[in-house]
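Encoded as structure tokens, the following chain is the form predicted alone, with no partner shown.
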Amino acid sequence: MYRLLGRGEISAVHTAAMEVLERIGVVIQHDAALKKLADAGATVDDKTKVVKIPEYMVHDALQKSPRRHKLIARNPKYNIVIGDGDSYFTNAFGAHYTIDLETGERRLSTIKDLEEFTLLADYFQTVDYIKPNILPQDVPKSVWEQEMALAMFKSAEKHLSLVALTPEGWRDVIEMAKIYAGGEDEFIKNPSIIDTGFNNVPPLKYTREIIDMVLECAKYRIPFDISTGLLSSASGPVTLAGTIVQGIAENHAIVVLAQLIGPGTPIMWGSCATILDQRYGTAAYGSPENGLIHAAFCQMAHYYGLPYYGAAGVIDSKVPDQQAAYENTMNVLLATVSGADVVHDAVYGIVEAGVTASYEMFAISNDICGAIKRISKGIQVTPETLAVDIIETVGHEKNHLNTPEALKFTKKHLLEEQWQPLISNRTSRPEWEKRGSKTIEDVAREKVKEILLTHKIEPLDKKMESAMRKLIEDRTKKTKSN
């Protein structure tokens, strides 16, 4: 496993982060949260909303925050345990535009795109749980979160991570999740049927709206990720060490608050941070520095006993090309070999740094991430896999293709030993030419169309869907009447 920071460096980073929390503090624009923090021992400036948190409060919160927790899926075979030592991959999040699968033109994203990308994520084996790949632009903003939640509930059997954009919308989504879980009592027993995530407003600040939604999660103990969103050299220091220090302080403020409100609330502690490319004024998510930031944050999360969640697969390229492939590969691989518990944005069906969804890139990234998962599995060394008896049976004159015992051995171990790509081409050149000399983008487009036509899931219960639709209609009426 890759270790970027030495023990002394981890200690130095921790000490600096605690100094930032205690001496500089974090702005939390929420009076009730500030009172809770003050009552627990923090120093609060009511005028500036700055809270300064002593190290002992961080230590107490970390003791209450689970090291492992289950994410529950509609189909139990897709349940996963975050913090069990494996790296789990999500798809991408939040595209406002989509490259049309038929025309190849860039257009505004739709709710149909969200349903289709969710269905693809349900199909792709590399996606362990599903984020909203699309922010549909054909849905009223007053019911944005609610319509997105329903579209995803209908389109997948895997665990769903739903978007929380406004306190009112998030409360509605929680009510929909209660329906999805089979009622309020079932939801209270199993709140991890959904999760969500939050970013701060760097540097060192949280809005009232974000804190409201964090408090709702803590109330029910709904799992969530908290990920610093700073840009190195813009909303955080240019030095990567300083970036890590500031991010720790920002994340820990929420860990402390959440564990005061709902002790035991599962938190995935993470980063959406990267560098600002000073030449262009753009966030460089496909940069090698992004990978280093994830590797360092991962070590610090595990130092604190928390599962790490890193947005590591983001692509800066505007199209699914060679740049997109190497950017996706570089940082997902680094996050995975560093031991990230969740590699968010790994199977990245978006280009242009989170702006434009690409069906083709989603399928290409599925192959990239399949290879990375195989690499992370390593080599299994057992008396059987060492294969001495089979080597002896084959001997010097036969081979493993014409020896029955060897063929049986190959059949037994083939799929666990050798990764099988979905769209990557491994044929001979004459065979490739015979099939039309198609690029990987061509093959990806064809494969996506095939999946959308053939992949079927267990339909959402009609009564559940009707109840959710009524909730959305009621919210729409309330919005219009106001």
Contents of the next structure:
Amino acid sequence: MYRLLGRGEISAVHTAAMEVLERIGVVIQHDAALKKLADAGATVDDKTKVVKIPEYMVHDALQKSPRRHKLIARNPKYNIVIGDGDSYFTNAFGAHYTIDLETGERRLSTIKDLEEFTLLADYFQTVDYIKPNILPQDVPKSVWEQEMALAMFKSAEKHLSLVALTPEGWRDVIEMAKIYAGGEDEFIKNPSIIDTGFNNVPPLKYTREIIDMVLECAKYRIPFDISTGLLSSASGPVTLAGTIVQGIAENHAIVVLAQLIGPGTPIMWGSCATILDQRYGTAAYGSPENGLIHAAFCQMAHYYGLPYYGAAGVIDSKVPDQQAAYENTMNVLLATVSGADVVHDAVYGIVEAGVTASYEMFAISNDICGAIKRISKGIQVTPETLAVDIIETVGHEKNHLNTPEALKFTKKHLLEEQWQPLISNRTSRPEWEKRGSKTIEDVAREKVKEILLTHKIEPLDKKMESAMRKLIEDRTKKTKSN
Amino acid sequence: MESMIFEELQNAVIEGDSEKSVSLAKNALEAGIPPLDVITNGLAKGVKTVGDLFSEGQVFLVELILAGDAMKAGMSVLLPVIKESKAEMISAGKVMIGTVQGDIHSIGKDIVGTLLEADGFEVLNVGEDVQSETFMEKVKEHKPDVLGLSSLLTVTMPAQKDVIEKLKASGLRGDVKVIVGGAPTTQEWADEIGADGWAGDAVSAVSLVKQLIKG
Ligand code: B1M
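Okay, that one was the form predicted alone. Can I see the form predicted together with the partner chain too?
Below is the entire complex, every chain and molecule, led by the chain shown above.
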């Protein structure tokens, strides 16, 4: 495990973050939330909406915030426990454009893209739970979150993290989740059948809408991730240490609020912060600084006893090329070896930092993330794996391909020792030439097409689907009549 | 003498040294140099240099912003004198810029504003999550040559259209050029909603504004 910060440094970062929370405070543009915080001991300025939170409130909240929690899937074999020591990976979030799989053209994203990316995420072993990879442009905005939720419910058996953009839309999605869970009672018992995520507005601010949706989650104890979105040298300090300090203050404000409203609400505490490139004025995600931010944040999360959620694998490159691959590799690897509980944006089917989806990149990143998961599994050291007996049996003249005992041994351990890539090329050169001398991008495209044709999931219950459809239609009617 | 002060002023701006810029501007006035010349040949030239270098990726954003601040500091000495003498200030043009309703992304829009200032435009940055009505009021009040609308979210792009529609409805559309930008927007979108232009980054936003004001 990689540990970037020493003990003294962790303690210094913590002290600084508490000072920011207590002395500088955070803006929360939501009167009911401010009242709740004031009643619990915070100092609130009604005019500026700045809330200053004393350290003891943070400690109270951390006591109530689960160290680990389940995310439930439609198919129980995909249930996972966040915070159990493994790093769980999600796919990318939120592309407005898509590079068309057939024509290679960059065009507006569609609901069909969302279904297809979700189906691919269901297929790819590296994706442990699924984020909306696509923001479709061909469905009405009045029922946007709802249409997206339905498309995802239909296209995967794994746990789904749904998008919360507006309080109204999010309430409808919760109603749909109740249908998905098999009824209101079931949902109340198992609200972690879905989850969602929020960002703040750096520096040190939350809007009314975000708080509204956070409160809705806390009410039901729906798990959510909260991650600071600051850009170092723009909406936060240029120093990475200062970036962490500000981010902790921002995230903690939400932990305190959520645990006051709904004690025990599972929170994945994290970062989608990175640096602003000062030469081009762009957000640079594929930067080494981004990786360092995750490494440090992750240690702080664990210091607080919270699961860490890091948006680590984001790609700045505009096409699925060499740059895309090394950016994705570098930061997913660093976040993983730092012990991130969730590596969000890991299996990254997007290029251009969140803007344009790429089917090819999704398959390439699946291989990258598969390799990283293998690295994270490490080496198993037991009397058996040390293999002295087999080394002796093979001796000096034979090898492991011509000794029966060794062959048996290899067969027994192969799958747990060696990871098998889905598309990376490892053939001989003549073989590679014989198969058309294809680049990884070509192979990825073919593989994606094949999966989309052949991967089948258990369809969503027809009754559930039509109940959800009806909910969307009702909302459409209501919007029209307004 | 004059050319030396101009050069020093340019350097003060290039170095982002506001204090030096103020004291040099005072010196220039005392030496009897017309304040408009001090701006054109001194302060503005310095900022232009930094702006051009930024476009080429040769200087950092922070240096550009500091240069802009140094120019403004120097201007604060000169402007009162210009007003008194009733000389015409030649600004490259007035640009109002803001992020549309429902959208809090601020950084891209701020960078566009900074670069426009560096190129001599008067910039009114009206902030984020700005309601269409507020844009109307501010356009009436300040009469900018160009209105820049930034949107980073799919759900807030329609607000760019809304502002244009409202400008039309209130008869203001003819008085102001409208440009749009932000990660998910495109030239096609700008055409569709009847904007006068689109820019994909801050450097092209400056060329676009120049072109629109000239035309
Ligand atoms: C008028 O003329 C012009 C001309 C040119 C113009 C122009 C105007 N405006 C911009 N330009 C152009 O010139 C600028 C300089 O070159 C450029 O500006 P940009 O703004 O593009 O570039 C900046 C200099 C740097 N870039 C940025 O600042 C944006 C970077 C990304 C990562 C981003 C950030 C940082 C943030 N975010 Co947000 N965010 C993303 C962005 C992903 C991306 N790759 O763009 C995007 C835009 N965000 C997104 C989302 C979904 C969200 N964000 C949200 C919040 C935030 C933060 C607060 C965390 C933070 C913003 C901090 C701030 N104070 O601004 C939320 C929005 C809340 C709201 N109501 O607005 C939230 C809804 C997330 C949530 N669930 O809470 C996605 C939008 C998807 C979509 N198409 O709708 C997104 C593409 C990332 C993603 N895939 O998730 C050009 O576009």
